[in-house]
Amino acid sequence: MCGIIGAVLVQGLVAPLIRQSLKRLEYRGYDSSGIATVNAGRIYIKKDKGKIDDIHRRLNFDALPGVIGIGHTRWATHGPPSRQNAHPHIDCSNRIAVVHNGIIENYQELRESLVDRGHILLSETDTEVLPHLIEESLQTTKELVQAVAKILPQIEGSYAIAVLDTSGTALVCARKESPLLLGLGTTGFYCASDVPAFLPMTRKTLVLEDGEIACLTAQGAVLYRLLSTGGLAQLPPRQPTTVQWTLDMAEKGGYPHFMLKEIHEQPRALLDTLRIRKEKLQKFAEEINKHQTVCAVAAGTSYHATLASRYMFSQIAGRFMHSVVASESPEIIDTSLGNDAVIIAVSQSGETIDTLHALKGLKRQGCTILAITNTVDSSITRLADDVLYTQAGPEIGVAATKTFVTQLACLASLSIHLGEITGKQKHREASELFLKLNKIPDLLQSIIRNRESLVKETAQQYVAKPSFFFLGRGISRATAMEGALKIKELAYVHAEGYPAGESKHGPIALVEEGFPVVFVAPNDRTRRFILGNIMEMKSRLAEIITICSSEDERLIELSDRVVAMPPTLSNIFSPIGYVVPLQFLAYYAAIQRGFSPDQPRNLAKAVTVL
């Protein structure tokens, strides 16, 4: 998973707003990162490891000259970080420069019929191919697009590419399975990763589609569909949807990083969510209601939440539904499910590639599909028949944080609409656990304020230790996992997120003293059972950090260090407030590790490869 830009101006170098929106699209992608521009007949290019502002310094990517111009921040797939390995890649003759996201499975066969037939390639890249094979193809055909067409359909696997030529007159884009939108704006026209990129140039956007290509001038884009041929057929044009995104909730606002802004943001991301139409959760709800088996499809963070709502449809709607890590659904429910089954597919980006992937193979056996996404005409609103979005706004942090509360509202509201249809609850009980849901972002406001520096000084006393237990019970099993989760991504530590009954089955033998177990223990119906797992612990000199209410006088004894909650926060929706602390807990470690949060190693916001 990468960032690519491609920007056309009328006037003006474009450079500098190339390296800028790499510098936005950077929590894609951030082992290195390249500039490619046109100017008088000639292609220029920068490019080297590290990250953008670095290489900036040592190169100075705005004294590239040109009006058209491509760049690119790599998540490395292909050859590790290095000069030559970074994008943008050329052909022999320098007469062509590529930017390419996703992944060429057939590359090692095009590298070597390349090869044979005379080329030199200097990478371990498998983009590399496609300056080559564009050059061939511009040896029958002087326009880049048509020439870019050609050679599509050799190619198997993902992409999103932008490819310039030597001309200078024209900026070509694709895609399949990989994200690409255009920017429309009044000095210029643009393509992106992502929204972030163009959106201090215009507001103004078209979603690219699969098999579809674009070509941007100064005077405008024009829109083609890829022919199985490698031909062309012009498409009529489209109105663009307005972003009401801001530039502002795009970075930062005065917070040290991303992930902490986003953290303060989730009451406001969760009353926005909480606003989703009561309408639309019902057709939801009534789809839901019409199929036998029920299955939650997500990975990482979103997997977490269909765990937790497991526990909500069960209890709430007295549906079971089963949860499956999207990279196992093809050994798992591949070829076992049918139109009786009901799909919720759950992702933040809606471009996840395990769970597209997954989600094809279920569509092709019959099942209806509905998609949880953040992100408006993604890929898996595609293949979805129908759609929620949730309203977290733009996530740019890589761990997600918003992304969890935001699909626990929303799987929480369809919970609760669905036990009215299946009869589980009553009209006046639905309407007082809507009145509990919607209190919810008052009560996080509140953690926020009062339990951050508390977190903080937890994080800074156990900083040093190697590793970590995350252990809860009944639906507080999904939030210890997404605890674990945040501080292995970005502390760098061992951490194991455990149901507690399952602990000494194993587990407890690593305990010794001193061993720090964080116990996600809200006052329901599985607190007795709790307590005798951390006497377990304790009597094994464990360091008991337990996040509970702060009325539970018993679990506040026992433990070593305490982040008290409101016991006003519903046992059944506890997550979407107890992983709060769990998500500061890892920003501090992190930050106490000297680590930065919002780039955690050999991570990337949106896993767009298999």
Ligand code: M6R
Second form
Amino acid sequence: MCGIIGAVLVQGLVAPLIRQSLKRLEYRGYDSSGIATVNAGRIYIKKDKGKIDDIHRRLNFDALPGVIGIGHTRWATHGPPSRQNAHPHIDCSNRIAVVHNGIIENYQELRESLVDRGHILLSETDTEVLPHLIEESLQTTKELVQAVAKILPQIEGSYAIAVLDTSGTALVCARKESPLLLGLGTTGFYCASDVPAFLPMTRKTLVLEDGEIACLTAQGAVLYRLLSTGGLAQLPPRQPTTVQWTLDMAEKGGYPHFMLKEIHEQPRALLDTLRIRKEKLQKFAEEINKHQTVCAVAAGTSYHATLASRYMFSQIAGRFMHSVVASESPEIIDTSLGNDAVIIAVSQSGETIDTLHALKGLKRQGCTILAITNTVDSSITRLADDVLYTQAGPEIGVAATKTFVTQLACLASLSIHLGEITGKQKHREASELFLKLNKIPDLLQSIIRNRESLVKETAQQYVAKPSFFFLGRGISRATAMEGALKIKELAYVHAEGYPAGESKHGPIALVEEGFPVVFVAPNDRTRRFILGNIMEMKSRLAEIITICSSEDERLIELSDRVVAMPPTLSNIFSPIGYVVPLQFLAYYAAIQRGFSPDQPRNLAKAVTVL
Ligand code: M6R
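With the form predicted alone in hand, show me what the form predicted together with this ligand looks like.
Following is the full complex, with the preceding chain placed first.
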């Protein structure tokens, strides 16, 4: 998730405006940034690794000349943060500059054929293929907008791009699956990943739809539909809407809190994570398979992701995986594991000191370390032998939400690849599992759309309760534990996440009339046992809140409150969907109890103390 901005001014210098816009997009990524402008037939670029203000102090972005410019703030996906990998990227002849947000899946093939045709590419990014392809296209096409349109049909993956060239009359932008909005002002025209970028200049905005291209000039914006042949069909002018948001609201996408925004971003984050290259996952899975012992190490929510994935590894790949809380690792596995062990280290931030400390010990013992993280160039990436990046984009709310579902998606994909290697899954069965996994972003969208208000009511009903149980069996135990963690950390309510079968061995003693027990109960092979656990709680007059399939009539009948889930959500991947109501529950419980969900007390986004 990067931030892009493009601007065409009627007069004045565009660079200071772009720099300030980038500041307002910095929440989308901040490991490098850059600006390109065009003036008198020449492109000017300043870019570097680091935060915008620091780069500006060193390079002075504002000195770039011209009324047309593009800017980018990067959240690295292909290639580490560096000057070379920072956007904008240019072609061989310095005639075209491009900024891009998204992932070009077939960039490797495109890159190889460009190199074969004599192009010199300087970065490791997927984006850099774009200016070079446009360079070729401009040899046979006069207008920039036509040249861009011509190359887009061959781009697989997602993009929001802004392009300028030395003709210096127009800026072209296009979009497929990554956000891009137009801002229509009186003194300038803009395109950006998000409204805050141009909010101080204009409140009039248009959403550019997938497959549309816009050409911005000092006279306004002309919209086109991209044809599969690479041609263009001009669209009739569209009425802009007027945004009423304050800047603070706009930064949160109109949501009152980052956490709510991030819950709503989960389908997108999942989709991007499911695009991780097959070869990369395959390589990871092969490395895992080489080792006798597989052990996951993580903390907090990331630990819960590893707990869920144990069931995936076992049921899909036939491989047993240990899962150890990072802070406990030195006491239990440091001295017992050696070079026949592979460690799967999961950390959103890549900076959790418990996890890093555990990994250092395990590395000394000769273990192979494979990291899954959301943060490029974080400390964990330097300790690891290989790294997989989840594609959640920066997560600002302290509570992990979208990073949790992307970790699960990553581990689920890994388990399918591993299953094919171990022979537990035939190729056809693995393909069916991938199909099921790829359906989840849409299912998540429908859960978010259809269940939020119901969960909000549920939170209202139980907000005064001092204590909760969250129970699940099998893979749902991890979901239950995550639900309990969320409500504890955000609403400051006591909650226990427990294996449902274990609840009768002690915790049930706490249950009395009206005690709320949340059951996470997909229709998998544990369901007949969970039915018994529900009966045990019911007979002690507990209030039963169940998250189960909308087709599970028996559980629905037994429960006081139900959050029904789509029956098409595959059981083995169910935590990815079933956690969403629990995130909403914690969020709304916090709001109703008067606490800020974005910054819970005593917590930090990255915990860097042992
Ligand atoms: O950055 P990490 O994934 O390593 O963080 C681990 C935990 O601190 C983290 O998951 C924490 O539990 C969550 N913020 C809770 O929502």
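A quick note: this is a predicted structure, and the numbers were derived from the prediction, not measured. Under this definition, the rigid core comprises the largest set of C-alpha atoms superposing within 1.5 Å between the forms. Positions refer to the first chain, counted from 1.
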> Honestly, after the rigid core fit, is residue 40 moving at least 2 Å at Cα between the two forms?
Replying inline: yes
> Would the C-alpha of residue 70 be classed as shifted by 2 Å or more between the two forms after rigid-core alignment?
Replying inline: yes
>> Superposing on the rigid core, is the Cα displacement of residue 162 between the two forms 2 Å or more?
In response: yes
